[in-house]
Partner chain sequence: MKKYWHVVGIGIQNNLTYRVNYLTRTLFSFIPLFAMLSLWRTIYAGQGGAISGYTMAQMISYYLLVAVVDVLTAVNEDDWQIAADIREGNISQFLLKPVDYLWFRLGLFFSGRIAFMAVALVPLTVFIACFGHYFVLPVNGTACLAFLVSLVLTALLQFFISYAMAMLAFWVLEVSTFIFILFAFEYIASGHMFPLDVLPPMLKHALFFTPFPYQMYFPVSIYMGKIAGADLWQGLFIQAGWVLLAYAFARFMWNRGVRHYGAFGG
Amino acid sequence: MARLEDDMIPPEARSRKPEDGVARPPSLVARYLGIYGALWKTSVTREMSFKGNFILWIVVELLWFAMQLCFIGVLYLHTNSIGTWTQWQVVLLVGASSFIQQTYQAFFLVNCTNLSELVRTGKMDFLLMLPMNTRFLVSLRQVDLGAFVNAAFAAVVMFYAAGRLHLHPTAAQFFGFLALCLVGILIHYSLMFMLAAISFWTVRAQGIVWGYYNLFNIARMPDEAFRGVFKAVFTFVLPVLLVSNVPTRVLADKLQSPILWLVLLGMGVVCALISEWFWRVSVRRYTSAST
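Quick one: this chain alone, in the form predicted in complex with its partner chain?
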């Protein structure tokens, strides 16, 4: 974490005279919030300059979401349950999975995929020199506004599925669900950021997005479909099977024991720590491409 020094304050912040006349640097949180606000502003401007494209991307994502729901519909023409999961429970799961993925996408995905480009072109130089935490800047530079729209659609589907299941979640269940969704987003971000940081090693890392989509493909599948090594790997090494299954279980009264959400929480912390470590090791390997 870059420590805040007087000479690290951006010029506009320095020139702004506080009312009480004492030159006092803004707090760390306020400073980063200010920077993030500015990043939002440029993202909105950028997105709005290609309105047609903005809407088309929303359509693309919606189409793929609808397709997954169709798949569930087709499966349940032939069976009443997958393990103990009923049709509307799986719809709730697919909804939760999409909600988590889209929210993550809104904040992080573009930035993670851009990382390899920054390394390849040597633009990382510029970002490394800025007086702020580089990971913060690299991770949050752009906001994908369309993904919020798609997250909202996923939420609507979840509400509908919850209605069909006659669920009446308690406040604890509801907020527990939201908190676990946050952990899910953290896991998405940590894993993807690690995948993206591989580009410090190989430079050409176009397959990253491809790998990511394949990996998180299984997050929307009911966990009971898996057994053995596969389940162990995708629970304790790459915990994608926990990401949306556990929150959905909390919401749908399917949680047999609290161990599951503790495991999710623990894996979230572990992933975040490993990803930070990997990022630091990777940046150390950075040799500028332009010079």
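Show the form predicted alone, please, because up to now only the form predicted in complex with its partner chain has appeared in this conversation.
The next block holds one chain only.
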């Protein structure tokens, strides 16, 4: 009988030391990865429930991107360059801008715009009670799968433009470009999340959030096309120009000084810290919709 009971014990359990008798809980990173995997699964199920809408939205975004490229083509029928930017360099910039925008949209846009609804309907009560970081859940509840397709198309356009420019970026330039794109996404997320958190004061803030999102269109233009106060505002206050132009300059070997990418990195850190502070202040102000 004892022999039979021993055979029923898994080998890993038989080799376990007595002090390892209690199963260890998963690490914090593994726990949050598991949660995020479940959120992905839910997002895929939701998107596939409405395949027609999923495909139509991809087509609409691709048509909008094609119109931006056509606009650049028409623009360069009347000029040879914008500042020091040639036509294919601007196409590379448009591709990089769309890549950053669509990647941001894939992970964060829907969640930022839905924050005010969570506050208005009182669903934030439920999220605050869960034994996990509330901002993590609020920021990553849904994934826009169609945006990944559009980001891939933007990457193809960038690759084609780089070929027309005969660019051969080094590994440092390529990974520097990707790192700066991540910093740009962090800046966009931090600023838009702060704007969405205004809903703790005003209840509805979708108009403010979408207003900032529409400013992304400015990012597809070279920074040299702007001057004065306008350039300063959209470089350092709402850094849509900085976010797209600096990574593209690195890839196109147009960055003569490290100052711009240092500024971009610094703004990424500052925006992230201010966003976290503003989030904590905003949550303290929250009162349940049921009270």
